[in-house]
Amino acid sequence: MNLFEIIQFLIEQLVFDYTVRTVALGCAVLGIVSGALGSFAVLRRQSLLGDAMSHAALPGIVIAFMLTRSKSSLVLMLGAGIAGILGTLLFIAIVRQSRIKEDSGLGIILSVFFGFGLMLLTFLQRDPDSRQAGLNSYLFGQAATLLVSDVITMALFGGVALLILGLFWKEFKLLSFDRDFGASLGFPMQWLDILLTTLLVVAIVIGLQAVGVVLMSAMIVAPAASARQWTDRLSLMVVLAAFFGALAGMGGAALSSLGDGLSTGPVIVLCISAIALFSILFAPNRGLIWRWVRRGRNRRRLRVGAVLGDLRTLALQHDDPHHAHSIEVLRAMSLGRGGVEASLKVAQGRGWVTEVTPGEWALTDAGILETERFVSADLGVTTA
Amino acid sequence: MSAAAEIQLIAIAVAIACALPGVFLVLRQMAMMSDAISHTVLLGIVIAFLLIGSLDSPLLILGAASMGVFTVALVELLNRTQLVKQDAAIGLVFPALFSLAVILISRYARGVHLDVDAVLLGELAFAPFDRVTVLGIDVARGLATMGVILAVNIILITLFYKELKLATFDVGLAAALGFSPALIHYGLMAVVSVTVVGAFDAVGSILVVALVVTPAATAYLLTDKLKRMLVLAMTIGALSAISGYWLARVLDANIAGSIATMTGVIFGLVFLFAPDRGMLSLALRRLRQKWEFAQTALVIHLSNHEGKPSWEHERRVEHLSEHVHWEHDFAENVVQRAQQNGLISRRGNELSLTDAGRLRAQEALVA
């Protein structure tokens, strides 16, 4: 199969096969919402809060689970979300009551929530009727057993949560960048901080079926830090992380159902982590690739400024601007700088060098005034 | 030895080498590296696998350590480049490398004893099953390894614990003095993966958190001292795993998640009630300094008003209604706490001042 094929192959998947367009739908509906909500918990250095919230979720599921005796998505959905919230205000009573930072914070949430949940979930699995709940399942996710009634649920929270960002747009926006400036104008910034987390905590329980409690945090993280580099509006950050989710959810979906062994979840995060790699790298202005060519450039400018003031210094000494010298006392000038004959072509193609006679090299009139120019404007010294 | 006391041996040795490098962890504010190592170092025992073909080479060890190290050093890379955040960088590379660890497994490791559910939550329980033969003694693997990386940790942080002690409370300090704080850094990263990786089998990856950071922030809430703070968080995290090990008996359930169950109650037990930060500790003086504010206060009003026309006006207790704002309640409240102090005197319902409760008010004006 070449390229093409394959690509024609995974569209038909999407677009005939029931089950592989069921899941990918609810993976897009998850790459959708958490990418939208993901970017404020960016902006707002509370990366890892998502992975604490999805680990903090675990003893949530079974404690539902426990009391209701019903395996429905919602009802441990529920639980999840309860949990999750819970997790995030103690996290934010220890770091507020006490010296404990954030990092240790989120550590301790992270691991005492996950590991009472594994207590219980080993506790009440003894029961043989609880064994086949699909607890399990939230650990790493079962994106592949999603059903059509799973994903009109996860559409039907994350449609609400979305909502609700958008009614309150102006003041999340406001809480991410300019806390007091918000509660000097008189909103409720503690309200609204409060809000905001219960909406990321939505969209990691409608992901951890999909994706599960481990990889959860990359659908928060990933989606919001490649639209980042992309833009500096949050309206366009937030619509970009949006699209790369669901990108990456509707993709890395289809490729899981190319090959044996290829579990949703982690096919998912690779495909996120892919265009988070690329946006890192290549996108414009603020992209790796385009960094170093506007250093490369810049060096290759300064280098050629340096080698016409080495001249014009020269030359000064012969009450003769056009007085030809040796590349071999410009080298000696450039003090190892090297690459003075590539910075000489580089003038000679500008016309502003010549080369008199065989390694022997003088300023142009152009030349001339390259060279006050460059002196006065790059390095900020006027020339006597 | 019974198979009971040789899992609680593994738990503790785990406790212990888990705290020992924690504790810089948590004072270095980097505790989440320690969730993003435990997981990539996977990475790493799956590569070596599959370029050795065989579980039980210590080569295993090295190759999921290096993977640990690589994971730090990427995530500064990406944070070096300004273009995320610290935070974000560590969100971005562990669940990718761990992502990558996962499929590598179900694609080219299955049926081996890799299994992603016995790495991520361990079973102790299985740990006595699990034998070798060390200098003619036979023990469970889990034990040997963890005494190994136990007496290895403490090795090293008694012999570099000026040196770390130093690139973590004064980085400019330590470089300035010739010690390189980078090396430090990443030599506390390789202890810290090499721990990881002997604690998987034990109490898997996401646990192992549990006892880097937990009993690590404990101590943080019980002493200033550094060298406290590693007795006790060692102390800490041996009294979760026994505690522990016993909760998961009672229930029936797993091991690990006891022991992690464990830490979190200390921890609460110890952010509630510990002497100096606690919050009923920081509660109860906050009341204190309440009434001792309200007594001051008074004996300040008194003195400013004593020997002045308005004397007879001011002394009187329902005019510290109007004058100070007082509820009525309170006021005769603070009236009595200060009575009982011996600041003031009081005659019906009027005050004076008695010679103490002069000087305090003199004292709190000076001050």
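Positions refer to the first chain, counted from 1. These numbers were taken from a predicted model, which means no experiment stands behind them. First, how it differs from the form predicted alone.
- Within the set A155, L281, G296, K173, the hinge between the two rigid parts that rotate between these two forms is located at G296.
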The other form holds:
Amino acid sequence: MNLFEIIQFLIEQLVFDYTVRTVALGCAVLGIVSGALGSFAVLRRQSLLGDAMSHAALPGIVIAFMLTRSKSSLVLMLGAGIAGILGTLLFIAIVRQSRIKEDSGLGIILSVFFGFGLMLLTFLQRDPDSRQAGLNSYLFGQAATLLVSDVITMALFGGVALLILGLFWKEFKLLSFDRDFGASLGFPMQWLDILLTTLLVVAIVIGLQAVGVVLMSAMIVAPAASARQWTDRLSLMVVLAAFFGALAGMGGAALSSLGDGLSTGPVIVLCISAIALFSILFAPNRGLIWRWVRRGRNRRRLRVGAVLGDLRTLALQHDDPHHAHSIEVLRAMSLGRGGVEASLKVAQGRGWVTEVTPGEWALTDAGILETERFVSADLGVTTA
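Please give the other form, namely the form predicted alone, since only the form predicted together with its partner chain has been shown so far.
The next block holds one chain only.
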């Protein structure tokens, strides 16, 4: 199959296959919510918070099942949410009431809660009640088991979280960029911090069934990190992060349907990782490729300007500003810079220098003006 046939097949799967469409919609909801809320976690340099909270949700899932003996997604999501919020409050208390730093506090929450959850899972495996089967799928996710009711539940929780995000948009923006200024204005920054973290827990909880506690942190960080490469505006970043998350969710669901044994969760994470890699390399202004191109362009411009400056310096020693000089002299003056001949060719193409005789170069009238502009810019002088 060529690329066109693969794309056509994926579109047909999304449109006509009921199971793939249901999974894709659920993963798209996950991507939108986690991308939008993850933007604030990335901007506040709390990327590890998503990882810690997703791992902290595991014991909540197991305890919710132990208390209700139900594997309803709503029941398990509520248990995961309570555990995640409890982990958040405990993390805040550890950081504020002790000398432990934030990264250490997150590490403590992650390891303790996740270890407790694994212990409970091991205990349940010895239980003869077969209803506990499948709980370990929450470790890496099992998106193929999503039902329409699960997607509706995810959409309801995610919609409420996004609605609250919109209502407190200005406050959350103030919290993310200037917490002290917000406190001076009288805003309850600590409660806003708890509220925003709670919304992040909601985003994590609705994605546990699809992606799992181990991989969920990628859905929090990667879409936001990708969007950050493309813009400096918060509103546009949130929209782009939601779009990238939805694109990865739907693309991962479709790609995982191509072959047997492809788990949807890991494929989704690979898709968003590919988007992040592309953004890091090719995004304008911040992309590594464009940065290398700009640096190369600046180096060439500086070399050309240096050669023009050397010709100007030599010309000042003569009455004729168009006096020609040997390329060997220019090479001696630019010792350590190199690229004299290439710079002369560039300048010649722009009409700034001319080769009077083979190996003898002189400034043109346009070159003299360009040299004066270059020297003025180099000295920080503005000319009227």
